[in-house]
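Encoded as structure tokens, the following chain is the form predicted on its own, with no partner shown.
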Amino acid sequence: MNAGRITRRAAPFVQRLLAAVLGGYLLASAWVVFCGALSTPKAEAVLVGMQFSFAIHVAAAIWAFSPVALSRMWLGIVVPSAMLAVAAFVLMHWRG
């Protein structure tokens, strides 16, 4: 086996691993920021958001290794993260 063939075969696994680790972190972080922007007592809201963020990170890791196409897997992680970040941004500026 040559190195190019091994690299081509390992690339989907590396993408799923990156999505599980970094994408899960991105989604969990966006969730915590959204929880902080959602509620008035920010310390309690961020604490609740952090507790749920562990479950969200695990769910993202499970989603990353699910038998779906790589493009759909990335969309399933990046789109909810972006939506949560935009919602948090709007809530923070809406409340002033």
The other form holds:
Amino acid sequence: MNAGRITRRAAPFVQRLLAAVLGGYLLASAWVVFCGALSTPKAEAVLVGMQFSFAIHVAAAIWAFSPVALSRMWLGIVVPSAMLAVAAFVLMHWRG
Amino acid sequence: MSDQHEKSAKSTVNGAGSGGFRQAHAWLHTWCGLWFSWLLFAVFLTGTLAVFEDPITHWMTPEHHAEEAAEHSKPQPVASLSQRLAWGVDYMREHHLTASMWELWPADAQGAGELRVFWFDANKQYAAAQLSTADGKPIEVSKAPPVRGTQGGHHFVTFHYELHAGTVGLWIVGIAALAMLVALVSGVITHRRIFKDFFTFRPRKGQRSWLDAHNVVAVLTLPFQFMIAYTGLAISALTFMPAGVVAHYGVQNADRERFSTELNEPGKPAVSGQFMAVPELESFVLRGQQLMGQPVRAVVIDHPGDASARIGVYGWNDEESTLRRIGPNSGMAMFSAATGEVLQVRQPGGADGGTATLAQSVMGGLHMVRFGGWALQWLYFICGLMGAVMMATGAILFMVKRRHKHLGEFGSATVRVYRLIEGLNVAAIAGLTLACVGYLWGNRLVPLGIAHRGDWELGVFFALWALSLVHALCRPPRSAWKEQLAALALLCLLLPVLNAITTGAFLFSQMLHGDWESAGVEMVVVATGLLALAALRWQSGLAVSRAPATNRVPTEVNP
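Can you swap the form predicted on its own for the form predicted in complex with the partner chain?
Next comes the full complex, this chain leading.
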């Protein structure tokens, strides 16, 4: 087994691992920021977000290792993260 | 967990996200479970012991037994509450006038006991003094370390959430807890016959029995396992998930303080700069006691000497209240010192702030089982052990499966990796249990009065664990299991003898004196020894009756 073959075989696995660990964490973080922007009082909303964030990270990790194509798997992590982040940004600036 | 398990675990990396939905998650369950099982077993076993932190500490400080007994009967010199409060304020005025916070602990719930004062010193550090209840003068509290310096049962508390490694350890345990949630969810997905398997146990069927045991303990205690892992994460949410606070408040310490002030004390007044003497406290305390319905435990004065000063009166939770309420907070009433107006009232079991804060405090209460008394502590103890058994059976099942048939997951390195996993299984399961009992041996054998004695006891714990790993990697797996189980049985069964020799207290005399905390610790240890012995005999029986022996290993993991 040469190095090239091992890398090729491991690449999808590494992608899924990255999506589960880093992608899941980013999604959960975006969720917490969004919660803080969405509702008042802000501190309470941030705390609620943190309390649910671990469930979101776990769901993302389960999704990352589900049998779907890699591209779709990434979309499932990146799109909701981006939407939450953009929504949080808009809300924060709209509210001032 | 199902037959698909076998096929889907074909390779460490190839199985990721392939096959059917259940197959893909069987793969995830196998590997996520395996790599975290050793650490999680350690977290669960020590976390389970942490439930009985106090009895273990009691056993580990035998010098205090007589003292504790005497304290209960000793009549206390009793000064009235108003006298105690006045002495506290006099002392603070005289010695710590400029402190930004004063805290008086005037008496115990019966109005007797010690009088203590606390404050923030010039470096914003918490400082303390004890005052005499006869004349209000400061008492020189002996700075000499206790005879038997020890962390006691608290070692298990600290280890189970940060491995004695501070923030780094906290993160490691946090990542493991998240991995555990992933393994639980993927385990449930894999498990198509969850209710049928609930009633299935096929003993003496080798691999099947291991699988059944793994399923039975996991399914039976599934809600507990989810709850304990999730609340464990939520308690340290501020460390693990800082993004919200960073985005909305900032990265500085002051920003975090602003967040927690907003969360817990929305109406905290700013310092006015106008001088105002601290008023006489008794009337505030009496009103506070009435508002929250509890005797006073502490009086906290923010910004003493300023016109913006606030006076917080905190209550004592009595035994009945901690039995019934999951929220661990006592009652509290907060007053403006200038106007006497009520700023905030917290009923016992409630929380400052809103629903999320209450949920946070209840999650902490759920995790640390400060409610429900002995019955619930034993329930947590048993469920925690079942969690540890779940990790152990899972890790052993992985290897039992592969002893007959190499699955070649690691290519040419498979044999070596299997060997490593076998060794880690022995050291993580038998070795850690051995180290926990060894810690109790260390408490009796490390010489009294040496410097950093508590650290030496920890040294015994870690040294035994490291030794067990070296031993497990040097010896063939079956011998390693047998020898470590034998050592475990020996240490457990001889602990009461060691205690009798070193302190003169026999197990039966402890029972006769009604010292059930000490007797309980020793009886659980002896029971563990007996189980280790039974496991050892069972394994030897297997080795004789079947050749070639399949090296089945008992999962006995009681502490």
